[in-house]
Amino acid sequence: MKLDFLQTLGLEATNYGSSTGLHHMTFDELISSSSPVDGQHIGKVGSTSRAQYDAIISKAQEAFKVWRTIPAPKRGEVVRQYGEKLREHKESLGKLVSYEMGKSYQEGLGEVQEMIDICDFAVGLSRQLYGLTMHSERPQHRMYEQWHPLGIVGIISAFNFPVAVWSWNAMIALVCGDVVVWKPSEKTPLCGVACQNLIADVLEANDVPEGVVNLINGDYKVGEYMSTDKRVPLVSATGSTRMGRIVGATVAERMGRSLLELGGNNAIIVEPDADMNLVLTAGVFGAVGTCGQRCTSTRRLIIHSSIYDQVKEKLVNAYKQLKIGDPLDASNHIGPLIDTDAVKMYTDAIARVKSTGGSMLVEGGVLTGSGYESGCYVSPSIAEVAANAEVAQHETFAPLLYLMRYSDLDEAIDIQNNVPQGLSSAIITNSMRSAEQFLSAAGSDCGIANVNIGTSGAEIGGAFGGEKETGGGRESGSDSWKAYMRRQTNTINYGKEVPLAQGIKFDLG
């Protein structure tokens, strides 16, 4: 495959180790990146050592002292310019995302567009970091609250959204006055280097101190550097629930903050009056988009008994039309899984369904032959399982969709909520009553609840995140910016006496 897009992203060399936050580094260990699309080696990235990490953090601490004093709208201007840089390189970065991760080119472009959108959002936010004013109970006193930057924000991102999730965190943190240190997934390190290269040009053009935006690479041990580091007040981590438990406990032990975006086990409830076109589009894309490797991917379809057989038949027929292959070819619907470990996890899950009483309506498997030489291509699966099936309690990060029956909406909501995860949920219905019940306090327990759209995907304007084992964090839009700042309450006495609160008397005379 011709990889011209690498050069425009500053990735024409073989070893990309120099863009890790400090220039002229040499590395004892290298991380190799290969594409799941064709198995081709793309390049190597330097793995950050402990000494290099400490040097980067020290540089970030010094940069923070300067960056926090720059007016927020000026910080927003730097982010605006980065958004323009992303517009200029959208096609190249989208291709890299598709090639290194395996999602379709259209999804790769969509991910870069999310980056552009969050830059635009952050620019506006830079003039809206509002506090509150309050009336004091004491005469000639004024009270208000304001928000200050935290310091260094550590970001640990996952392979499935190798650039967008970093930007959700980093762009908001930057306009808030924080500096950022990013550890991308070791499965998609070149996407991290490309983003660093692009923003480095913008920072240099604006005379931003070195150390405001930093990149570190490596395996979980490099992530542990940040989790255990008191110099990093906030660690935002995206990944598995298992990883989140470790990061959350480690950061909490040192009294730091963590923002966790973890697993999902997302369901769509299909009501008897559901529009079938909506059901098929939302259900199929939700289940097979990104080869089922989104935290918001649809894992369960909870279908009313009266239309269960109809929906099942339409889904099985729709799956026959799916095209699987090179994600850079727009005619294909599904690309590869990230690596052969993910393939084994998928085939093991299918075996587990069959051994525990589930019925395979569409049994997927590993694809071989021309175009599938990487060993990472699979066909998607549909399984019928009981509503309380233990196998459906777990998230399989692959295109495995479970179908379940229900008889009334209360039962459907109970089925949906009766899993450990709580990220995304949806209902397809034309009933206002059903929709409102689903959105009520007695309805979905997820951080995201949709009506007549699927579980997959989210706009940057809303806060993104979920409850229970999903971690409780919120990123991106709404007032998620508050997670990246510290709140301060201020009381100003402009009188000549010091009356105490609650009428307390303290007479020294």
The other form holds:
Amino acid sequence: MKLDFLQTLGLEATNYGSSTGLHHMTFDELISSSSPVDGQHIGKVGSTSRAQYDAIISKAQEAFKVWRTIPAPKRGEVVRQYGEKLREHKESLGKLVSYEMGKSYQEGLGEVQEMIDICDFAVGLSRQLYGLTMHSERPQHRMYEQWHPLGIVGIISAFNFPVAVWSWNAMIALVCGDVVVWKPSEKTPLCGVACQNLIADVLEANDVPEGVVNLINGDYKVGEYMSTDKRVPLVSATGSTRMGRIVGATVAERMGRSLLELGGNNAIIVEPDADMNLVLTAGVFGAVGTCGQRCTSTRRLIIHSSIYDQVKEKLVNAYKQLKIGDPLDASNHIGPLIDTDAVKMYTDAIARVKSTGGSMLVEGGVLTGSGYESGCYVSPSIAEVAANAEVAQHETFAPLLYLMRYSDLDEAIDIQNNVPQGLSSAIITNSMRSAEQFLSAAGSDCGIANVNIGTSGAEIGGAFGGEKETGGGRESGSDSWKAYMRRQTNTINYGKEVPLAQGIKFDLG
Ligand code: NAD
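Got the form predicted alone; could you also share the form predicted together with ligand NAD?
Whole complex next, starting from this chain.
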């Protein structure tokens, strides 16, 4: 694999360092990054020590004092320029995402496009950080609320969206007047350094003080520096429910705020009148796209009994046509899993299906031989399980799809909701009644509920996130920006009396 795209992203040295604004750091420990595509070593990144972390946080605190005074639309202008920079480097960053994480090049480009889109959104938002005004019950009083930045926003991100999730958080936080410290996944650290290198140029060209955008690298211990640190008022953490449980509790213990984006267990309900083309495209892409490594990947298809066999047959045929291999080759549908640990979780889940009464309709396994030397390639599976099967209560972060049957929509909605997670959900139907029932308060309990599209993927304009063990956080569009700011209610008396609210009397003489 030719790695010439690395140079374009400023990644030419063997030790890429941890670009933080404190460029000249030396590191005692290094993290190695290798590609699941071909197993090749890509580079090493410095792991941030506790002392380095403290220096970065001090710098960020100083930078916040300046950044919060810069008018929001001017902050938006810096973000606009970063969007331009990303447009220039879309191909090379898309390639790095694909090569370091293993998703298809098209999806790598899509991820960079999402970054560009959120920059555009944040630029508009920088002129729309609106607060409400309200009528005071007291005469000659004015009341309104305004939004102020919080300070340092810590971002912990997962491997599967190695660049987009950071920018969802960072671009919004930056226009809000916060400064950001990002810890990318230790499985995709070069993506982090590349994003930081690209934004460093823009910050420098605009005389933005050092410390506004920071990168730290390392494993969960470096994440813990932030979750335990009172100087970080908001920690936005994306990853497994296991991680979110720990980070959420740690941040709550010190009365900080957390924004949690955790695992999903997403289902599509297939009604008897469903358009079969929609079912196949939404179902198959949802289950195997990104090799089943999206938080919104389709894990369960809940199919009406009257069409169950028909859907099953079509799916099995569709799976026969899937091409698995190098994700940078556009003729392949599916690339590798992130690493051999993920492969083991996949094969363990298949074994659990078989030992607990489920049956495999398509039994994928680990692929070996030419092109599969990294040991990370698997072929996707379909299993038939009971609606309440224990194995289907968990998120297996791999292409394993469970089929279940139902006989009426109330039952299907119960099955769909009866899991600990609550991220994404969908129904395929032509019935307005079924669609509306699914979307009603008595319908899907997820943060995302779709009609006639799948569970996978989302647009940046909507608030993104889920309920229950998915963590309850919302990122990206709509009014998600409010999570990155503190609300202040202001009352101004322009009269000569001090009337008390609720008509309370307090006379001094
Ligand atoms: P992970 O939980 O293993 O790691 C995510 C990040 O958390 C990494 O940066 C890791 O170093 C850090 N981390 C782990 N333990 C920590 C701790 N105790 N304290 C502080 N930081 C800690 O997840 P992963 O394997 O990288 O990603 C896959 C998971 O992420 C899946 O469950 C997927 O559904 C979820 N995910 C959710 C969303 C969403 O928006 N809901 C988006 C992407 C991924």
